[in-house]
Each structure stands twice: as C-alpha cells, then as structure tokens.
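Here you get one chain, nothing else, as structure tokens; it is the form predicted alone.
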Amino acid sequence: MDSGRHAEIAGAGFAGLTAAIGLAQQGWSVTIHEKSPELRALGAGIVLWNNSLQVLKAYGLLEELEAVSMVPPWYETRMNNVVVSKEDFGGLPWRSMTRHDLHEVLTRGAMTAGVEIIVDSEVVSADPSGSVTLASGEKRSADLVIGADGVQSKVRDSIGFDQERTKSRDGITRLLVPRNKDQLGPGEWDNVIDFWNLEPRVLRILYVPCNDDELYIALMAPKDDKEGSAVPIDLKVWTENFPHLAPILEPAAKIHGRYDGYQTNVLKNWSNGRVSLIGDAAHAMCPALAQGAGTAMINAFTLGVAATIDASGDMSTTLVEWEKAERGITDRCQARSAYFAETRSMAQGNQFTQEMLETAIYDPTAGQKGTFAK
C-alpha cells in the first residue's frame, strides 16, 4: 500500500516512533530526524497501561514487548514503610519495563515498516505550510510535519505556539539498578511499591521491577532540598529514610543520573497548518499517573489514523478535528497529574479510582481493527 503521502517527524522517542509506525503501516513514506548521534531511550524504566498496550497490539508489536517486560501483581503504597493500600486495577492490563526495551521494540517496528530514521539530524524549525529546516540548512517538504521533539521542542518554539508552563515544587531522579531481591529480605518484591515519607522530610521512592534482573527507581524530593535532590544521590540521606532499601540504594549512589523538576505545559493548540505536536512537545505533564508516554503514544496513533483517512484534502482542518476529538482525555490526565504532584496525595493510597484510570482504560484503537499491518 502506497498512499503517495510523506511525513517528516522531529524526534525518535516514543511519540515520534509510534506516529511513524502508524503512518508507514498505512502507506506513508516517513522520515524521522533524531538530533542525537545514536538511537537511544532517555530515562530508566516505564509503566504502560491498556491505552498504549492496545496501540502496540494494533501494530503487531505487543508479543515482542511482553517478552521483555512483566506484569506486577499489585501497586502498593506505603507510608513510613507501613502498607496503606494495594491496588490491582480490577484486571486492567498494565506492564512495567525498561525504557530501553520499549524503545528497541518501537525502533525495530519502525524499521520493519520502512521508516527512514536519520540520526545526528536536528530539526531546528518548521513552517505551517508543511516543511522543516534542519541544522544543516537543508529544507524538506511534507504533507504532514510532526513535532515529537520533547519538552524543549524547536518545532513548537519556531512556530510560536502559545503555552502556559507551570513548574512544581518537587522533582525526580530516575535510575535503573539491579533488583537484588535476595538482599531485600522477605516481601512481595514483584509489586510496584510507592514508598512515601513526609516526616521528618519529604522523600519518596517509586520501586518498579522491570524484569527478572532490572529495577527502575524514581527518587522524589523537593527542589529546595539540596541533599535530597543531589546527583549522584546522597546515600546517607536516602538510607537514613529508607534503611530497608539499602541494597538497591547503594548501587544507585554510584550512578550520576539527573534530577528533573516536575512541570506541566499546556498549549492553546496542538497544531498549526500542516504541523502537529505530540508528546512532551504538546502536553508535558507530571508523572503521578504514569501517563506521559501513554498519552504520547495514543495521540501519535490517532493522529496517524486521522491524517490517513483525511477526507477533506485539507490537512490543517484534519488536524484541528483530530485535536478536538482527542484532546479532552489528555487535558484531564494532565490536570489530574498536576494535582497529585502539587498535593502529594498519592501518599494516601487508593488513588487509582475509575476516574483517575480514565486515560489508562481508554482504547484508541477501537474501530480501527484491521487497519494496520500484523
């Protein structure tokens, strides 16, 4: 199948690769520009829910991901190491994995679909008429331009999308360490465990097993806590507050890592002419509901469908209609995530109500069965 249409995408992260696969499987020629000299995933681990897992299933990539990921039995919340809740989401599909493994699955999927990926190639600006300009000075035209180039998006900023950016008081250091289950002692160490301490100081460790050997830990501390936000992590501070986690904190202290403050970016519009933004370029959010990648992937998927079935022949109109249809669920997730980050109320446990799981439950592929390559 050849649609005769071409897309230029800035960014080979989860959003860009997801959009590229969907378009390519529907007959588009697609080029992704990645500014880094090599393809790689930033960060450590990640949780995907039903929404993004359905996207991977539609693309024929779910089985490959299942082989390198796991399903934690429970999401457990502890305050001062006392269990306050255990949630299993009523059978809702979810999986934990390393970001590297997810990125590898998406990269292979893109290459199999015929996507051209060019590394060391940065998009420095875009034009609503449907073109991108590279750092080399080359200008390339397309029927659709997608800015999937992250929170510091040059596609977005070159066009001048209106945005409101709010920074939170907290931030996080994400690390991948050995699981060391045999050193942690008795316990349900296959669970995702959200460890909170609010006194004598605010510190949090999100413990996420990714597979048999690797563990993702996210260490949250207020930005004004110089010791808590230090990188490499201050082993004395963290082990004093979480002594039972010393076997995983000790290797974590040997990794430099990066501390990132939480922020929420709300754009007035996600598109302008033939240019559309997805992922953090469009709707960066706090990680409370673990839906940054999920919303990026579902919007990338639905964008590809909308652009392909465009009946008007006017891509700018199609993108406006796509945003109207899809934006509400992302806006609500973004607002809820910001609320949890501001109030730290995830510490109370039992926060994954049906309302809070709205985005996780959503199936963006409904009605699209058979559209994509298997």
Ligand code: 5PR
Second form
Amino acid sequence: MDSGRHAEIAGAGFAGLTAAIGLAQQGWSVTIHEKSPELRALGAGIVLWNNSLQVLKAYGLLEELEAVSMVPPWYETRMNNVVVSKEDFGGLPWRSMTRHDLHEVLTRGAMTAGVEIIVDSEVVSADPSGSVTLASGEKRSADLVIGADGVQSKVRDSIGFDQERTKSRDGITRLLVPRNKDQLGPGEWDNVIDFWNLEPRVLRILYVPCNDDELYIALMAPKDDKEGSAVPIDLKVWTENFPHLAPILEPAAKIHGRYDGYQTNVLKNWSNGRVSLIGDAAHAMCPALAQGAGTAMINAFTLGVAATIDASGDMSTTLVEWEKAERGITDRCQARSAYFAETRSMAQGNQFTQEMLETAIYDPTAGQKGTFAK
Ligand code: FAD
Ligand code: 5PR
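Let me have the form predicted together with this ligand next, following on from the form predicted alone.
Everything in the complex follows now, all chains and molecules, and the chain you saw is the first one.
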C-alpha cells in the first residue's frame, strides 16, 4: 500500500516517532529530522497508560514494550513516610519503563515501517504551504509537515502560533538509579511510591521501579529552594528529609542530572495549513498525571489517521477537523495537571478519580483496529 504522499517530521521524540510509524504503516513515505547527533531519549523513567499502550498495540509493538517494562502492583502515596493511600486504578492498563527502552521500541518500530530517520538534521523553520527548511539550508516539500520538536519548537515559533505560557513554582530532577531493593527497609518496593513532605519543608520523591534493575526517581522541590533544586542533588538535604531512601539517594548524588521547572503551553491552534504540531510543541504540561508522553502519542496517532483519510489533498481542513475532535481531552488533562502542580494536592492521596483518569482511559485506536502493522 503506497499512498503516494510524503510527510516531513521535525523531532524523533515520542511524538515524532509515534506519528511516523502510523503514517508509514498506512503507506506514507516519511522522513524524520532529529537535531541531535544520535537517536536517544533524554530523561529517566516514564509511565504509560491505556491510551498510549493501545497505540503501541495497534502498531504491533506492545509485546516488545511489555518485555522491557513492568506493572507496579500499587500506586502508593505517603506523607512524611506514612501511607495515606494505595490505588490500583481498578484494572486500568498502565506500565512503567525507562525512557531509553520506550524510545528504542519506537525507533525499531519506525525503522521496520520504513521511516527514514536523519540525525544531526535540525529543522529551523516550516511553511504552512508544506515545507521545512533545514539548518543546512536545504528546503524540502511535503503533503504534511509535523512539528514534534518539543517545548522549544522551531516549527511552531518560525510560523508564529499564538500561545500562552505558564511557569509553575515547582520543578523536578529526574534520575535513573540502581534498584538496590535489598538495601531498603521493609516495604513493597515494586510499587510506585509518591513520598511527599510538605512540612517542615516542601520536598517530594516519586519512586518508580522500571524493571528488575532500574529505578526512576523524580525529586521535586520549589524553584526558589536553592538546595532542593541543586544538581547534582544535595545528598545531605535529601537524606535528612528521606533517611529511609538513603540507599537510592547515594547513587543518585553521583549523577549530574538536570532540574526542570514545570511549564504549561496552551496554543490557540495546533495547525496552520499543512503544518501540524504535536506533543510538547503543542501542549507541554505539568507532570502530575504522567500524561506528557501519553497525550503526545494519542495526538500523533489520531493525526496519522486523519491525514490518511483526507482525500482532497487539502490538509488544512483535515487538520482543523482533527484538532476539533481531539483537543478537548488534551486541554482538560493539561488543566488538571496544572491544578495539581498549583495545589500540590496529590500529596493527599486518592487523586486518581475517574475524572482525573479520563485521558489515561481513552482509547484513540477504537474503530481503527486492523488498519496498522501490515
Ligand atoms: P521531546 O521528548 O522533547 O522530543 C523532541 C525531539 O525533537 C527531541 O529528540 C529533540 O532533540 C528534537 N528536536 C528539537 N528541536 C528540533 C529541531 N528544530 N529539529 C529537529 N529535531 C529537533 N515525562 C515523564 O513522564 N517522565 C520523565 O521522566 C520525563 N522526563 C523528561 C525529561 C526531559 C529532559 C524533558 C525535556 C521532558 C521529560 N518528560 C518526562 C516530559 C515528557 O517526556 C514529554 O511530555 C514528552 O517526551 C513529549 O514528547 P515530544 O516528542 O513532544 O518532545
Ligand atoms: N508521574 C510521573 C512523573 O514522572 C512525574 C509525576 C507523576 C510518571 C514527575 O516527572 O507528579 O510530577 C509528577
């Protein structure tokens, strides 16, 4: 099946790779430009929920992902090391993994589907009539241009989308460390555990086991807390506040790491002419609901379906309709995530109500089974 159509994508992150696989599996020729010299995922661990797991299933990649990820039995919340809640989301599919492993599964899936990935190739601008310009000066045309180039998107900024940007007071350092399970005290160390301290000081450690060997920890501190936001992490401060976690904090202090402030970007529109934005380029969000990658993958998937169905060749109407259909669920997720960042109310536990799980539960592939992974 060859649709005769061509897509140019900026960014080989989770959004760009997911869009590329969907388009290629539906017969498009696809080129991704990745500005980094090598293909790899920055950051530490990640949680995926039903929405993105369904996308991987539709693409024929779920088994591969299952082999490198795990299902923590419970999502536990503790305040000053006292358990306040344990949730299992009532059987809703979710999995934890390293970002590296997820990125590898998507990269392999893209290669198998015939996607061309060019590294060391930065997109510096895009044009709504359907072209990208590279740092090398080369200009390339396409039926569809996708800006999946992250929160600092040049595709977005070269066109000039209207956007509202909000920065939160908190931020986070995310690290991957050895599990060291046998050195931790009694506890169910396969759970995700959200350790909150609000008194005497606002510091939080989100503990996310990714597989037998690797543990993702996210250390949250207010931006104005110089010690809490320092990298490498200040071992004295963190072990004083979380003494029971010393066996994982010690190796964490040896990694340089990076402290990222939370940011929310809301665009008036996600598309202009033949250019569409997905992922953090379109809707960067606070991390509380762990849906940054999930929403990126939903929108990457549904964009590929909509663009393929477009029969007229006039992407502009198609992209407007796609955004109308898909946008609500992302906007609501972004707003809920910003609310949790603002109020820090995840600390109270039991925050994963059906309403808060709306985006996690959503199956963007419903009605599309059998179209992919041919
Ligand atoms: P990105 O992941 O930012 O990918 C964008 C890609 O585009 C990158 O590969 C980049 O090199 C490339 N690129 C950028 N500009 C250009 C250009 N002009 N031309 C060509 N290529 C370009 N969420 C979690 O749930 N867990 C985490 O552990 C976590 N860690 C994170 C760590 C970091 C450092 C960052 C920035 C974000 C993290 N997030 C995390 C948030 C979540 O990863 C994002 O919501 C999700 O990755 C968005 O995917 P994306 O593909 O839109 O953007
Ligand atoms: N969940 C995950 C996560 O990485 C973070 C949060 C929740 C998987 C932080 O990056 O609440 O901040 C959070």
